[in-house]
Structures are given as structure tokens and as C-alpha cells.
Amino acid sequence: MYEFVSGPLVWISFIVFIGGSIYRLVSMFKLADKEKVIFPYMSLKYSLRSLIHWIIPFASTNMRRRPFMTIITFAFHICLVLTPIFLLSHNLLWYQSWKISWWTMPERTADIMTIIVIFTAIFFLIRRLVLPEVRFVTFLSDYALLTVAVAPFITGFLAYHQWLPYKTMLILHIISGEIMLIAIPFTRLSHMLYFVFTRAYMGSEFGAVRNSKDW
């Protein structure tokens, strides 16, 4: 079992996800294509001007007024996705196979961080749960999305620290990796995909059409 899925399951993962990045992307430029107003308004500019004012925290007017949720959500998305690629064991991975290595984190600072993304991810639970206009809008996909993207790092902390059957341990983890790799592009995890381009539409729409700031 260990075997196949850490051999040809990952290559069936990183081949679905690439594969179904690109075609999400190309099915998006696609479709801007067809909107004539799109590629026209776009703004090097604003766009840049919009991408590096929403990824500073705390710099707009939304996330001032809400400093705790702004903490939770850039904890969890910084360690949900830096952990896993600085993570030592990933990177000495990388390098018996394609012998291709990088900077690593100490393995406390990955446990820290792998502590956050699990407990931001209980709050988020929670939130959906307990707040009324909150859970107006969730559906059971929120949930099993919520699942797919914390459940790499419950088995690999629990693998890691061999406090339950380390093989098992380390297989659900690989499986439970593989299986966020194949959502991405097909489940709302793809807004990693569109962030960027939805970010620029909305400043060069803001800043060079409406000459306003979007924030």
C-alpha cells in the first residue's frame, strides 16, 4: 500500500493537478476573451497597485475593521501554504527523487505553524457552525473543503510525533495530500489558481475605470 501510493498515486495527483490547472486557466482566459471589456481595462498599474495593497495585512478598510478574523485567515493561509513546501522531510523527498533541494524550516517551527493551520481551521469550523449569517451561506462542500485542506496536516503531525501507528499514519497522510492536490482545480481551493487574476481585473476596473481605489 505504501508502495503505490507513494509512487505512481503521486504521479497521478501531480499530473491531474497540473493538468487541471492548466485547463482551468486556459478555460479562464478563454472566457475573458470573449468578454471584450476584460483584456482592454487591463492595468499593469492598478493591478500591481491592487495585488500588493490585499496581500499586506491590515491594509484595507476590511480587515481593519475585523483584526482578529484578519489574524486567522493570513495564520492559516501563510503556514497552510509555506509549511508544506519548507517542511524537511518534503524537501529531502524532492531531493531523492529529482535531487532538487531548498531552504527548511526548523522542524519546530514547522510543528508551530502546523499547530496553527489546525487550529485556525477549528475556528473557521466553528464560525461556520455558531454564526447565523455565516452558516446561511455554507453548504457540506465548505465542510469536506475544510477537511480536504487540514487533514494533510492532522495525519502528518500525528505520523511525525508517532502518537498512532506511524505506517498508517504516514499513508493516510500521503493519500490525504494527494487528495488536495487533485481538488485544487476542480473545487474552490482553485481561487490559489485565480487569485492573481481576479486581484488585477478588480484593481485595473477600480483604479483605470472608475479612477477609485478598490479598497
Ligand code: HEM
Given for the second form:
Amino acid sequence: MYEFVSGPLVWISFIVFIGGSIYRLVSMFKLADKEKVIFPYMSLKYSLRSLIHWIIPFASTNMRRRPFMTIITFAFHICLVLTPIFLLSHNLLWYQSWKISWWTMPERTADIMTIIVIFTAIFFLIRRLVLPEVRFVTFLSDYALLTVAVAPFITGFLAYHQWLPYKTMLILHIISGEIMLIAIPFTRLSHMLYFVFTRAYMGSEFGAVRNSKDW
Amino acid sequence: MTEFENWDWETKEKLISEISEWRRKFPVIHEYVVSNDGEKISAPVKTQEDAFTVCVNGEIWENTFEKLWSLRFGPDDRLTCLCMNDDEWTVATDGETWEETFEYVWNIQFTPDGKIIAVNVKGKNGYRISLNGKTWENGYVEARDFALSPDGKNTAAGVQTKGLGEGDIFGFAEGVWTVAVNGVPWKRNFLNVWGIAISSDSSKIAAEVRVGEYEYTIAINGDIWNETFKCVWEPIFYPKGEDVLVPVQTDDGWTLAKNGQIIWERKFVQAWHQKFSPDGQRIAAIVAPKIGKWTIAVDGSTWNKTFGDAVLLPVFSPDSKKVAAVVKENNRWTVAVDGIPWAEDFDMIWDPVFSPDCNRVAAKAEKDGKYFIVVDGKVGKHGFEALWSPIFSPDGNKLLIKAVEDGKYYRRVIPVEKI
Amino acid sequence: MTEPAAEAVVDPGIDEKIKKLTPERIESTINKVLTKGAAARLKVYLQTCVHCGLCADACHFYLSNDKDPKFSPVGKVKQTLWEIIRKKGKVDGGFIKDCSRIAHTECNVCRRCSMYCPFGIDIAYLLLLVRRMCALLGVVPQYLQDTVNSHAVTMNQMWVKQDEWIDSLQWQEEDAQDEVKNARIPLDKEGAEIMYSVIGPEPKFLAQLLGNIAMIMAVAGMDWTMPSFDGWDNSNMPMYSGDFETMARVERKHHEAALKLKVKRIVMGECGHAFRGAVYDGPKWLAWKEPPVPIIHAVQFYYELIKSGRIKIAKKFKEPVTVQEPCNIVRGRGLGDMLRYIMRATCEDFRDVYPRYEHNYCCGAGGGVINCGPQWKKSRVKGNRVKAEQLKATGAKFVVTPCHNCHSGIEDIVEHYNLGMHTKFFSEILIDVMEIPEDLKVE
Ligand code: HEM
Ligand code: HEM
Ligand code: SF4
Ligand code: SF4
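To complete the pair, please output the form predicted together with protoporphyrin IX containing FE; the form predicted on its own was given just before.
And the full complex, kicking off with our chain again.
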């Protein structure tokens, strides 16, 4: 079981993640070309201008209006993306199979970041349940996606601390990580892929065409 | 048209009128117009309070009007305008008004020989068309624009056959518009009719029609094509016969269709203003292969070069071999001949004209507030206060230039090289 | 949770039309919109939206309806597009009716929400797609459809006949001459510098605005013209009903009028949606990346005239005055600074609003909503309480609305919320305060 999950399945999930992401982006470009009104209006300058205002905390009006939410969002995403990449355990695995490795963060930091992801996810969950405007647009799939996003962190954390049967937790962890990777290109988690492009388009339209700001 | 071969192509320069003098005589002068042969310049002028008349080469018409506008020379160089006294509108030509008067008249059109003058009119009997004062028997709730056949025998207008109450979208949906030919409506109504064309022999009349809210096609003498399209633009008739050529929009884009059948395989983001060559063998149209990329397509294949802002009507050379058009890029105007733009660009440029031997192209252009004659991209020496489009002499060696310089209107005939 | 305000509205354009719909027609029409025309943006937007609700606070309908989530931008998409897609187009007439109410009457396509969505999702575009679906099914609020019909027939918004148009101009020209010597409205003047275009309601109901511009042009000494033929109207309601073919036909007329008259630019009167139609939506459909003849809005034009000194201010407007920033020229063109410049140049006591510039609230009338007719007035006015509060906070007595939709929309709000204010077009202020040179004064 462990061998399968940590061997072929990892391969499969990475292939699906990367291949799927490329596929989604290529088909987006193709469609956009067919829609005809997209590319003629794109502007690199205004795409970047927009992106900058939306990846820097508090650089946009709505972020300033909701400071708490902004902090949570950034904390969630930064930890979510960086932790697995710079995690010692993950790095060791890369080294074992590919003989490549890079900087790793102290384990304590990783631990804290993992906890941040878990707690911010709980915040998102509560927000979804409590705020009417969010609940109104919430489906089961939103809870599922939140679970998919947070599961590797919970399981990884439990495995690392070995509070529950280690082997089982590890298998669960790896499976949940793989599910997340596979889910990214094919669910709304693909907002990770599209973010740059939706912003770039809106940035171009507001900036180059409409001579105004989109933040 | 007065035979332009018989115009004075010899006199190098005629001072026709000192229009700066006019300014001393009349408190108000409206826009100037000049005759085709350049021998006359005219404008509506105010002689006293509430009295307008027409001044030609410094002389005024005998009659005056409370209002007077739309002054123009017809193809035969007679001077026509719309005028009003005591709330009665009519048409005046060379100082003679029609006997008939109307509540309103507008939209002067001429036959190519200038003999027939037609206008939209509104009167007690509704909206009609009047030719030389002879008005359609049937009036309509509304008639907008019209087409006049070259022989002057037929006029056709989009007409509303039934009145609609305010906000009556259901009545509208049943179709209250059709084409009336000489006042007689087609048997069938449509949601809309636009873009009326008349065949060269005057026997057929075609129009864009909307048969469903999102279904467009062409009707000819009231019968529609079997095919409908997402959209269509103005039809034109083949120079001979009854075939009709129309830009149509399909799911893949715009192209041209003949009698409902698509004739250009290539599809464009836009295609319009299709035109036949003088020999009737070639078709040119303005097309956009992509958004913001305009060019001319001749028989379905485009010029290599595209222009960012706009391309205007294609102009064929008399031998049908070349095509020129006004083009615009980066907010600068110029002319392109067979896809090659002139090096010089302008603040504004008018439609190009080919010389009879097809070797030269000339146009009126504007730069820094002055008007210039441009031939094959070479800008003339003189910058004029006002200028009208140049005309080549029959042998193509000279140009007729109608221009205002220092407050004087001159008619000049100069060798093409000496512009 | 409150029920949508519009529930009880009877609108034959919707109610009668849905009776004729068959499930097959609905399904095939919807699927055509979803697949044809290569809806890249649609696909990506739907995949990207994480249902976070952050766009809610952008929408005046949501804020004014006590934060009822049904009025939030994403909430409106949920109730329409998401359902349509989930059911693969297998929805019934009643559902289409709701779609039309939501998309046509409860969203001004003002695009404020795309500045609040972290992904920049263009919710207005999504709701315009819903309008398109409804329109293809023939379901459009009656009054809006009537305006669209007018556009299709007359190329103007108000069923103005060709003779009525010219007649109004000639009559307004005379009126203007009573104030400014030799003021003119030159018709069809080929080669003029400027073609001035207006929207249908001007000749129909507000003809004095045409006289105003004749005076302003005369005082500024501009070389200008107006077409006597179709193409003079720059407004465009089919853009908002979802009848894009008619939208394009109308826009083509407008631009080709300018090309025919050989003008250097079009100056358009004080209207916002017209600007959007003429500068963005129309040209885009027609394959012009930008208008073939450059277009500027009246606010830009007045800015030029005042800044360059072509028009001098004799005495400033005294009363406290504030401004409504039309979405389509401020969020849509960045004219917020020019607007303030001309306000301050002409008014002694200009009171700014908050939020402002791109973030200003829509008037609630734009996007075709006011054109949906009197049936929908109640929900429209109720849906913009925040605007009333915003204006009230300025303490101004006058609101300048450089847009026809804003003008009528704000008037309705002022009346409903008893704000005791008056709306004015900027040109009305300018006429009052500009200096008429001696040689143009009428004895
Ligand atoms: C896909 C294959 C994956 C494999 C094979 C894998 C493997 C591992 C291993 C072996 C550990 C160490 C457990 C220990 O210390 O004994 C671990 C921990 C962890 N993994 Fe993964 N992982 C995968 C995917 C992911 C993904 C996609 C994420 C998150 C996005 C993730 C987040 C974490 C976290 C947060 C920890 C624990 C950090 C801590 O609390 O110190 N993993 N993983
Ligand atoms: C790296 C590029 C990414 C960007 C720019 C990005 C951006 C955003 C933004 C702007 C939001 C909406 C605000 C919020 O609710 O926090 C969001 C929400 C969310 N993101 Fe991401 N994201 C990225 C990657 C990811 C990844 C890799 C995952 C997980 C696999 C993820 C999971 C989520 C979840 C679950 C939510 C919804 C939170 C909720 O339920 O409200 N994101 N993301
Ligand atoms: S009214 Fe404006 S803010 Fe509200 S949903 Fe529509 S576009 Fe967005
Ligand atoms: S803010 Fe954007 S991502 Fe969030 S719900 Fe609204 S549209 Fe969707």
C-alpha cells in the first residue's frame, strides 16, 4: 500500500497536475484566440500593474476595507504554497528519487505554517457558515474543496507528530496530497492557474482601454 | 452630367469670385459649395433679418426664404436647396421653387443626369417621396430615406404601414415595416427594412430585411431568400442582371453572398461596402481579418498590409485593375493603392481619384489646417484655405483645381506635374 | 431575508413572452450562447470564482437592500448562470423570467464589482451574457424592448423621425440666436473639426440642450457640425437588452456618419452609456479596435474649452453643488479629475462625494435599467439607498449629472428619498456662468 501510494501514485498525481494545468492553460489560450476580442486588448504593462496591486497585501481598496480577511487570505495562501515546497521531509523525498534538493525551512517554522493553514481554513469554514453573502453562494463542493486544500496539512501534521498511527497517517497524508494536486487543474482550485490571466485581462481592460484603475 | 470633356480644360486660371467681398455684403454666410465644372461657387447667405437667399458667384437669387439649407450642385450643375417660407417647405433649383409645398422636406437625391430631383416629404397625407414635385399617392405613417433608380422611374423607401401605440412591442413584432416602390408597398411586412438597392435596369429592388428578431436576410421585390443569416449589410446588384451581392454574417464570421450563396470562402471579423469594378468582373470590399486590422479584399483575397484604425471605400481604376482606398493608422490618414500606402500622411484625406489612364491617383488632403492636392503621394506646393477634390482632364495630364486662396475662389487647370 | 423587491412587477415583455417558450427552444438557445462565440471568458470566470463573496460589498443593490445576498454580484450569477449551467440549459420559462428580472433590472452592469473581486471577474459581462440569452429568447422588459425597436427602425432611441430631428435642430438654432449672435447648428458640414452627437431624448424632451451646445460652440468659436441624417444618435439600448446585432447597426451608423462628414473627432453630449457603446462595445463588435474617428465625452470637451480659455467664466455658480460620476466615463474612462476640474472652475461651492472616482456608486439607472420602464422604478430606487445617503452627506443643493441616465436616475432618487436637491447637466451650469464675448452679445 505505502509503496504504491508513495511510488506510482505520486508520479501519476504530478503528471496529472502538471499535464492537466498545461492542458487547461492551452485550451484557455485557444478559446481566447477564438473569442477574438481578448488578445487585441491585452497590455503587458497594465496586466502587471493590476497583478502588483492584487498580490501585495493591502494594495487594493477591498483588501484595505477588510484587513482581517486580507491577513487571513495571505497567511493561508503563503503558508499553503510555501510549506510543502520548502518542507524538509518533502525535500528529502525529492533527493531520494531525483537527487535534487533545495533550501528547507526549519521544522518548527513548517510546523507553525501548517497550523496557520489549518486555522485559517477553519476561519474560512466559519466564514462560509456565518456570513449570509458567502453562505448564499456556497455549495457542498466548496466545503469539499476547502477539505481537499487543508487535508494534506492536517494529515501531514498528524503524521509528523505521530500522534496517531504513523503509517496510516502517512498514507492518508500522501493520498490527500495527491488528491489536492490532481484536483487543482480540474476544480475551482484552478483559480491558482487562472488568477494571473483573469487579473491580466481586467487590468488591461481597465488600464489600457478605460484609462482607470482596477483596485 | 455636363460632359466633362467639354469643360474648359485650357484656361489656366480663372478668378471666379472674391468671396471676401461677400463677407462685406452679407452678415451671415453658410457653407460654400462649388459646381462640378468649377465655374460657380455658391452659399446660402443672409440678406436681412429672417431672409436667406443663395449667392452664386456674387449674385443672389431674387427670392428669399426664412430658412434655407442643404444647398448643392446636382450632377448637371444646377443648384438645388431646401427652403421654407411661412412654415411651408419646398425645393428650389436655380432660384425656381417647386409649386408643391410640404410640412417638411429633406434628403435631396439626383438621377445621374441630374434631371430628376427627389426628396423625402412629410405632409398632410403622411410621409412620401416627391420627384420634381410629383409626390407618391400613398402616404405612410413614416418613410425613412429612399433609393432612386438611375432612370428616375422608380423610388423605393422603407415605410411603416401601420401606426403603433406607445411601447407596443407586440404590434412591432408582427411587422409594420416594408418597402414601398413608387408608393406601392410590398405584399409582405418585416420587423425592419434597411439598405434599399435598385437594379441597373430598374426592374428589381432589394433590401436588407429582418424576418425574425435574430434572423436577417434579403428581400427582392418582396420575396425573401431561402437563407437567413445572423446579420447582413446593404445589398448591391450585379452591374448587369438581377443577381444580388451582400455581406452576410455566419457563425464563422462575415463574408459575401450572392443570391444567398456564400461566394468568398474566407471569413472575416467584418466585411462591408462591397463594390464592383467598372468592367463588372471583380469585387472589392472592406474587410477586417482581425479586430483592429483593416484592409481591402479583392475577390476574396486581401491586401498584404492591414491598417489599424480604418479603411474606407474601395475605388477601382477605370481599367478595373487597381484599387485605391483611404486608410487610417495611428490616427493619421493617407491613401493606399493596391495595398501600398503613400509615405506621407495627413490630418484628413478625401476619396482618391484615378486618372483616366489609371496611372495616377490624386486626392484632396488636409494638413495643419490647410488643404493640399496630393498626387501619387506627392504633396502639392499650395496650401489652400478651401479646396474641393481634384478632377483629372480627359487625357489625364491636367488637373482641375477648385480652391480658395486669400479670400478668392479660383478655378485652375494645371499640368499634373506642376501641382 | 427580504424577498426581491421586484417580485410583483408585471411586465408584458417578460410575462407574455415566456408563455411562448418551449423547453427545446430554451435549451438550444442557451447552449448556443454557451458554446458559440467561443466563450473563453465565461469558462475561465466560472472556473475561477471561489465563491468567496468578496464582491458583495461593491454592489449598491446589495448594500441598499440590507445586504440581501440575492442582490450581491455573485449571488446574481448564482441565481442565473450557475443554475443554467448546472441544468445544462434545461430550465423553464419561469426561470428565464427570473433571469431577465435579475440581469435586466437588478444589475446596472456598472462593473464596480470587478474592482472588488480579487480575480477581477467581470460579473457585469456574465450578467450581460444572461441578458443575451434572454434577448435571444425574446424575453426583454417591455420598455427596454420598445427602445431597442426604436433603435432598429430609426437608429435613435426615441422614435424620432428624420424630419423631426432636423426640425428640432433648426428650431433650437433659432432659440440659441436669441442669446448668442449668429449661434448655429451647422448641418452636414463636411470637413468640420467636430461632429457633435447626442442621444435621442435630447430632440424629444430636452431640446434646449441642443440650443445650449449651439451657444457654447459659438462662444468657443468651434468648427463643428451635426448630421441631418441617421447616425446622429450615439445612444444604444440594444447593447443592454442583449440584441448585439442591432447595437452594432446603430453604432455603425454613428461612426460612418463621422467618416462621411470627414470630421477629426466626435464630441458627444453628456451621456455615459452612449460613451460606452460608441467607444467600447460597438466598435469591438464591428472590428474597430478603437473608434475610427476619435470620440471624446462632453466632460473632456468642456475641460478643454475651460482649461484652454476658449470659454471664460464670468461668475461662478453660487449654490452648493455636488456631482454624480457616471460609471461609463469615470470607471470607464478615468475622467474623474477632469470632471472635478470643470466643477471647481464653474462652481464656488463644490462638495465632493465619498466614495469617489472609480469607486463611486452607480446612479442605479444605467445599464438599461431605467429604460426597463416605470414598472421597475420602485425596485430601482429602492436598490440605491446608498446613493441617496452619499448625496445627502454632501449637503449640496444641486447634483451635476453629466449623463442622461444618471440625470433621470438621480432625479428619481432625490424625489424618493426627499433629498431636496435638483439635478443639472453640466452644460446648464456652463451656460449660466460663461462669459459671452461682446461681439456675440445680442443687443
Ligand atoms: C504528493 C505527494 C506527497 C508526499 C509523498 C508527501 C510526503 C510527506 C512526508 C513523507 C511528510 C513527512 C511526515 C513526517 O515528518 O514523518 C510530509 C509532511 C507534510 N506534508 Fe506532504 N507529501 C505530499 C504532498 C503534500 C502536499 C500536496 C502538501 C500541501 C499542499 C503537503 C503538505 C505537508 C505538510 C504540511 C507536512 C507536515 C508539516 C509539519 O507539520 O511539519 N504534502 N509529507
Ligand atoms: C498561488 C496562487 C493562488 C492565488 C493567487 C490564490 C488566490 C486566492 C484568492 C484571491 C482567494 C479568494 C480570497 C479568499 O477566500 O481567500 C482564494 C481562495 C481560496 N484558495 Fe486560493 N489562490 C492560489 C492558490 C491556491 C491553492 C494552491 C489552493 C489549494 C489547493 C487554494 C485554495 C483556496 C481555497 C480553498 C480558497 C477559498 C477559501 C474560502 O473557502 O473562502 N488557493 N485564493
Ligand atoms: S450593479 Fe454593478 S456592482 Fe452590482 S452586480 Fe451589477 S455590475 Fe456589479
Ligand atoms: S469576489 Fe470574485 S471570486 Fe469571490 S465570489 Fe465574487 S466573483 Fe467570485
